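One chain is shown next in structure tokens, namely the form predicted on its own.
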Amino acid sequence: MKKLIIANWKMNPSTLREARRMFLALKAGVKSNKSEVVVCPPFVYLAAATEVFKSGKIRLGAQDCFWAENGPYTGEVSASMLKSIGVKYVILGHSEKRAMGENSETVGKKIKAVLKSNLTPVVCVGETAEQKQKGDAFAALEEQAETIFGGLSGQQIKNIVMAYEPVWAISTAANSRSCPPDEALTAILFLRKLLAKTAGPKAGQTLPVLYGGSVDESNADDYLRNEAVSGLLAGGVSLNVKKFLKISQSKV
């Protein structure tokens, strides 16, 4: 199975001109089907990305969406809107969104909206530094997963992608440090057990589970070499086209 490599540009770059330059460079660089490459730029650049990527091998993703299809929700964007311009994947529950007040119940509502629009949600879960230090990392992952998936059917869960994102390891975290590959693998295997319990043994084995947390071109292969890790959710490094292309072309 192909590895899934997702670029989360967050609130970057500063101009449409620079975003377009990066889109074109990525399109030129992704020439093989070695992995499934997804780029998630800010909302304001999605239309430009659609034009560039429509004839290439790169898939388009969004960094978030709202749970309602339309209505009086100033500043929000619906899953159906994203689908209408060619988006395929939607990141949900990112730790940076949680830090701004989002909770697992809200993430669950968004997942339903994304699935209803026949898009693929990329659902982030992960423990904080405090939870890790207290030995509560697995308990935190289980609470998040149970709350998020509690309102979903087994069939719905089979259509999602999960991303293990230890909050303490992402580049924006205070005193961030990388999560060792064996530690990341242990957490991902735990998540697969939870998935098997909720959606069946086959889902636990085959549903994509990514790793995200200070990934770069020097350590990407260390995470990808294990079959249980289905790919990567890359943040800061994805803004460097050359480095991101190197990750996407991993031989693992």
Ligand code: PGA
The other form holds:
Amino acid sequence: MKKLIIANWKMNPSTLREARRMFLALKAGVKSNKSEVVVCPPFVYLAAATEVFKSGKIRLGAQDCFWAENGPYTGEVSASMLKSIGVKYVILGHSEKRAMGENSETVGKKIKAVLKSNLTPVVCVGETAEQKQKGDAFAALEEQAETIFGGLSGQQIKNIVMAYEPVWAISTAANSRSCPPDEALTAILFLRKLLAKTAGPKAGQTLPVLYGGSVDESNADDYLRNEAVSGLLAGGVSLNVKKFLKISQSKV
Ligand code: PGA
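Structure of the form predicted together with the ligand (previous: the form predicted on its own):
Let's see the whole complex now, leading with the same chain.
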């Protein structure tokens, strides 16, 4: 199976000019079909990205969306709007959004809207440092996953991508440290069990589950090596085009 390598640019870069330069460099660098590469820039750069990526192998993703299709929701962007400009993937439930008030209920509503527009939600779940310290990491994952899955049919679940995102292993987290690859794998296998329980054993085995904590070009392969890890949701390192391209060309 091809690995899915997603770049989450978060709120970067600062100008459209810089974003365009990065789109062009990525397009020039992603030539082979080794992995599926998805780039998720801020909303305001998506239209420019569509232009650059309309030919080539890179797919476009957004970092969030709202659950309604349109209406009086100041500042929000809907899944159907994203679809209309060529977006294919939407990251939902990222811990940085959860820290700003997002919860698993709203994530569930957004997943439905994204699926309704025939886009692929990339659903992030993960435990905080505090939950981990208390020995509650798996309980936290289970609670988030079950709240999210609770509102979805088995068929809907079969169309999502999950990302395990240990909140304590994200570069923006206070005292961030890296999550050893074997720990990431254990959590991913646990998520696969939860998927199997809700959507059937085949879904548990075959649905894409990504690693979403910090990686860099020197350790990405350590996470990708096990076939249970379907790919990466890369943050900070994806702003360095050279390093991100190196990760996307992983041979594992
Ligand atoms: P980071 O972010 O790579 O900058 O640590 C990862 C993430 O937020 O998924």
